[in-house]
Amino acid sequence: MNKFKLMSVRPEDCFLVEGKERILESYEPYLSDESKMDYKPVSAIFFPENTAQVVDAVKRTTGQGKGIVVSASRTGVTGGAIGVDNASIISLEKMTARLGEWHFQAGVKIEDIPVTDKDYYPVDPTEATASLGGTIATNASGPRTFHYGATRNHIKALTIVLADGSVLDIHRGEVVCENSKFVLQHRDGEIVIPIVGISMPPVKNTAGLFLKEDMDLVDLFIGSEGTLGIVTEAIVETAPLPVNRLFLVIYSDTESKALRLVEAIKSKPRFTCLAIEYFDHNAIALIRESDALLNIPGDVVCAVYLEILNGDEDIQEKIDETLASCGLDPEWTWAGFAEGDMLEMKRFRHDVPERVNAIIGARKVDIPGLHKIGTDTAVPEGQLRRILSFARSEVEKEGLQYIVFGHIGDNHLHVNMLPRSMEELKKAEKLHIAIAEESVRLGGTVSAEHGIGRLKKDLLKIQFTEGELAAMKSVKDALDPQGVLNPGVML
């Protein structure tokens, strides 16, 4: 039985500031993204502060035959936040109450979820002051998600607020897709929601709407975008809290010493990592550049960053002799046992995007509509040396700048281009198509983590037929037929 009950909830009234001319004096902000896409101003904005907020926010604005952009921390980069034309933002900044011992509401961020001695939420997004409610939407990962999967793999509840004001307060496992299709039941009738199943590469994926012919209701929404209801709390499933952890950065002289040494570790594991990332020889130059204090030996060219559970007496042997059967110096590595050292070593990966941004910010003072290019992609196991070397033989043939980056234990590497002129960020633009081509005949997905929002929407049609597009929409069309959750974004 897969009929659910919509619940109606008495409105209650929302914060609202209101006027093109004062948002744009004192709320600029909240138009924007970390995608810096160009908006456009709105003349409302809502700051709710409970679901029930929330539905007055939705019902007001849609009486006025608006649509509604959903924000939070706005770290998003695919442009899923900013002010578009005819619509007004809700906010859930504001939305950050804990409501049970692991209930929260959406606006909160995820390093203000807390940690006990014993559990702890593991979702670990790049960025840590992403809200609850976005990496939901996104179906966010991070580093961790080698090890603990993306964001689907621990909620538990969601309460989201649909087109029509109507509420949706749902656990895992309480209703099943069932004859391809959810029905729920609502106050002018039911609301019949098909369910076709489509391809899904085996790689994380967030790419589209999650679809599958058995899937759990609570699955319809992550990774949606906002497009099919407003998530507002949502109840997070936890992990054992990891203790002795060891932190290795391992450097090498090659780039194929480096790969090997990640196909020994993900193909006879002989110690569990819960994070494995990369940086290439063009990222470590620019953390040379940026940071003296980090001391890397001068015949390095690229690193491997790992997390490990160390639970063994014997775990340093185990590494040596991994490392050795490599051609891995173990003299060449940073480790550090304490989450001091695990945040000077995030500090090591968080400097190679901000760099890169700082680059480009550079550039835009002389060239205003340049922007970087970075792919999402993520391919099959097996399939990463092959998507490396095409992605980095098409970016040299060319001439342009470029640094690797990102989760390579996923097979997920982010190669962004830093375009010179307006003429290299056309050539970007093509090479970030030419990859995504790629990464999909080798099996993969277009966006591993970042989701495709208002500037990827073309990528979907590499990675999906029409016919999958299309029972895509009717989900949409389903949900929210007049089109105001996120207008604009994924479809």
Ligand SMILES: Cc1cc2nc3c(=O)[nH]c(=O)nc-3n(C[C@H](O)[C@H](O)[C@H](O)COP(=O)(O)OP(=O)(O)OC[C@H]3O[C@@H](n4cnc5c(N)ncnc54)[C@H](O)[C@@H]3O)c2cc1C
The other form holds:
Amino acid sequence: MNKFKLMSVRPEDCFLVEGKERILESYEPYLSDESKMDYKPVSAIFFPENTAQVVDAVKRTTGQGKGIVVSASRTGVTGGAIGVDNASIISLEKMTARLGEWHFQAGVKIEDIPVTDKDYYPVDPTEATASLGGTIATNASGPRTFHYGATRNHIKALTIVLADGSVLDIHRGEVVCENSKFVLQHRDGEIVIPIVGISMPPVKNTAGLFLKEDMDLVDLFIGSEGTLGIVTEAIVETAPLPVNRLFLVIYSDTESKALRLVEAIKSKPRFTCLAIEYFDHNAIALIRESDALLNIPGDVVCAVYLEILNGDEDIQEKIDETLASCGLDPEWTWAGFAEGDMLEMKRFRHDVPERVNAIIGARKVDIPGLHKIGTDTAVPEGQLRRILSFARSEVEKEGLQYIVFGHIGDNHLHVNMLPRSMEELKKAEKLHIAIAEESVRLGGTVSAEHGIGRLKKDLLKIQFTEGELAAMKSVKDALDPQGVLNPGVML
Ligand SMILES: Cc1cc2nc3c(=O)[nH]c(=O)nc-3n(C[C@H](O)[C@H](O)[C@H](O)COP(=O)(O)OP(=O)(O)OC[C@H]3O[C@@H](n4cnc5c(N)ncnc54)[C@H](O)[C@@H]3O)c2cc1C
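And the form predicted together with the ligand, for comparison with the form predicted on its own?
Every chain and every other molecule in the complex is listed next, the one we just looked at coming first.
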């Protein structure tokens, strides 16, 4: 039997802000995240600087019978880090130290993880201010996931504080599930975590807990959204830094040509793509509005962004031929070779979700209950056109403002609906469910990268059977029997 010892770490005093009024006055941003969901004031926010201080914060909070909201950069879009009743917040934002070559505290921002002249950490959620711990908790992914896979593929080791204040320090390969359980040895006994394998779609997925009969214990915590433990440190797996990259924004005058291009690149690859992203006509209109400097030609309808490994001498020819075979004009591309070009194009990509959030933020001034509804579904190969045409026709039937953009290389497009009234919000909520149901019917997931949080809990039962949800609940009950960690998130 594979038994693993939990560590007892002596708690250290930690900086703490107390009092609901003081928090509302000076620390209100810590109560919300990018979901813009309604939040409740909390009576304490802890700002630990190391694992021992997280242990202190956990023990003090649970000792008062309160729940714990784990909070990092608060870029999450599903309400996982917002203030809730009868809970304290543990913010990881001060935990940004580098502890070894690729060993970091969990609060370090993705954009601050160094790049050497040989290696880099290739996970690139579009929002680079997201923290390492937050991206581990949500198994985040990004444009380059097309080539490198999601966060799960790049985590070698984790340090985790459990709900009872004990500390788990695990390296990948060290603890593998045996006889359908993990056994963690404690000073006062054992924690037995029952593992029942559940069906997981053959797509990028972060909905629900990751449960497989022969799984690694590290994987149980990745994507668990802070419901099983607080990640305080991680060792990441890097990839060789690509020496030469080419960045292309390929403009198209029809969506059909753009989709043909994506299919051609994936079915008969003639060059290596790290990322394939898509922006539909409404996303292009939004970028035009928000950033005139980007100067998008007038008759552009949609665009495909490619990041290409530029190793071949005849790369230009291969790209031109691929574009021509899809009816696209090689002259109609914005190409870049240097890091500066990539930053410009990143602005192009980043403008879209930011502008959506700004539009909804402005509407919320008059209608406080309003929020955007964004799908996060992915479908298996060959099903992209089906889900896209289903989503578009359903949303247009209801007359809602919407945009479609995202990680088309992974068959993972976000349909963002921007309601103008509470009535439209209700319609968008129904459409969200319909698109999630259709994605699952096509063999996909309800959430490919953002997670479930507090906002999308209703979607879990679309993807999982009652038995599968019960299997997840038994894992939660084993590790956190009082339900103190991230109450109301996911399960
Ligand atoms: C403009 C924009 C673009 C985005 N693009 C992408 C994208 O391309 N891909 C993508 O995956 N996401 C994207 N996101 C969503 C968001 O950036 C990710 O979900 C990110 O992983 C959240 O990290 P965070 O540090 O902000 O976590 P938070 O928002 O603070 O928390 C997110 C969840 O993780 C939990 N958590 C945080 N830290 C820890 C920890 N150390 N231990 C345990 N649990 C923890 C929280 O309790 C919460 O449930 C985008 C968001 C925005 C605003």
